[in-house]
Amino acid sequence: MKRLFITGGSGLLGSKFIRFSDKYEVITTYNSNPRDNAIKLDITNDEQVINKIESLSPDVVVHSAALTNVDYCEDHQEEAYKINAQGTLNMAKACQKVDSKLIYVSTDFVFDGREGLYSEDHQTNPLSYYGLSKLKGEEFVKDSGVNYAIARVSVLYGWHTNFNYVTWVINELKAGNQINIVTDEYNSPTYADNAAEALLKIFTKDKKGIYHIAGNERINRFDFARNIAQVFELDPTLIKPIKSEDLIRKAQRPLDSSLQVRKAEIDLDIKLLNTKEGLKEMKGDVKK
């Protein structure tokens, strides 16, 4: 049985790999948020990372652990670099040492958002320190000599104990609260369960290089929120349109970081879901 090693097992994406435990030996890790049957791992401790990877010798490491709060990263750049860049380098070195494949989960925020619908070979130019630290992680992976793939995701959503954009919108609308959502920020929201399936296919098909593993759609935050209201049968009139300039945020966001996913769909033989498709699957999952 092939062994999968998942960093960030307490996170939204990392937690989705447990569903494959009937076909693979799935080992998940956590750092500050304990999870059942997960092992503690500090990815910033290179010795700890190497010891753990050497002792387990996994067939593939999906490195999804990261510091993802964009504004926090802007204010805590040293910590963001240590986790997102140095931590990724530690994982790459360890995987290279035992010949494990590394799939590094990166972000659409490596782009500046001036064009949108970015392909894998578009020029990167992050606006925030979060984006910069994740891009540095990409560079470390590429230069490490490891057998790697880089998977860029965008606005992950799905059921999880922690809030994400979709669960936040659902809870606010259920409570009858009015929410202000920007109309001028576009991305490609990614259903986490769908992304986990795609990442596993990168491994099983032994694909290398960069892949955009995101929703097959360019949509703004406001229209995404309205789709959430429609699919979950909530009141769309509570969603009020605003511009990004109306928000006070520490870090600059790309206005259009939407991603092209054609390469991934063809190479991996997978359908990457648009928001209505992903939200309908999410709604079906809660009924199960």
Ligand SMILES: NC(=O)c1ccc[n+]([C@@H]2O[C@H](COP(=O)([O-])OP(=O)(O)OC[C@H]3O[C@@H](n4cnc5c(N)ncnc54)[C@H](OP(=O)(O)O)[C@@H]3O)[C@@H](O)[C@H]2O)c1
Contents of the next structure:
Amino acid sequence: MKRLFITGGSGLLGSKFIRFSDKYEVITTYNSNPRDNAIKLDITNDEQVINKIESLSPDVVVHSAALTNVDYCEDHQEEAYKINAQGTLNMAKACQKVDSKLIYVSTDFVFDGREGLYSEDHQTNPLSYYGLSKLKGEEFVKDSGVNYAIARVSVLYGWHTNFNYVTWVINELKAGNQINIVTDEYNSPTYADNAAEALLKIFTKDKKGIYHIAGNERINRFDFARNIAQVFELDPTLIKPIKSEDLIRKAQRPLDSSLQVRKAEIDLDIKLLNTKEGLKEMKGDVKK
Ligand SMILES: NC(=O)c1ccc[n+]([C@@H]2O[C@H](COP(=O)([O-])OP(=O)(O)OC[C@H]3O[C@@H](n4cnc5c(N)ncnc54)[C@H](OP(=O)(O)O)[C@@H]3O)[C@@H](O)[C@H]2O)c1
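Return one more block: the form predicted in complex with the ligand, after the form predicted alone shown previously.
Following is the full complex, with the preceding chain placed first.
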């Protein structure tokens, strides 16, 4: 059995790899939130990282762990660098040493959002420290000499113990609360279960380089919230439109960081789901 090693197993995306346990030996890690059968690993500790990777010698490492709170990163730049950039360098060095393939999960926030529908080779220009620290991670991976792929995802959603955009909207609407949502921020919301499948295919098809693994759609937050209300049969009138300039946030967001996913769909022979498709699958999951 091939061995998969998933950092960030206690996070949304990392938790979706457990489902592959029938065909692979799946090892997941956590840092501060223990999960059943996951092992503790702090990616900022280079000794811990090298020891773990050397002793397990996985066939592939999906490096999904990160400090993902964009505003928190803006205020805690040293910590963000340590986890998102240095932590990724630690993973890359360890993988290179034992010849494990590394798939690094990056973000649409490496772009400045002035154009949208970005292709993999478009010029990066992050607006936030989070985006910058993740981009630094990309550079470390590229320069390390490891056999790598970089998978950029965008607004992840799916069932998880922690809130994400979709579970937050569902909760608020179920509670009958009015929510104010921006109409002028576009991205390509990514169903985490679908992204995990695509990431696995990067490994099984031994693809290299950069891939945009995101939903096949450019959509703004407001329309996305309306789709959530529609699919989950909740009250759409509770969703009120606002502009991003009405929000006070620490970090600047790209206005349009939507991603082109054609390369991934063709090379990986996979359908990347738009929001209605992803939300319907997610709704089906409730019944399972
Ligand atoms: N969420 C999004 O909308 C989004 C959008 C674009 C890109 N991404 C990228 O996609 C990836 C997955 O995101 P996600 O939303 O699934 O993440 P998440 O739910 O926020 O989980 C983050 C994970 O990173 C782990 N982690 C944090 N600090 C760590 C450390 N020092 N050592 C080891 N593990 C550490 C956490 O472990 P503990 O909880 O156990 O501490 C957790 O498992 C990330 O690389 C992120 O940058 C996410």
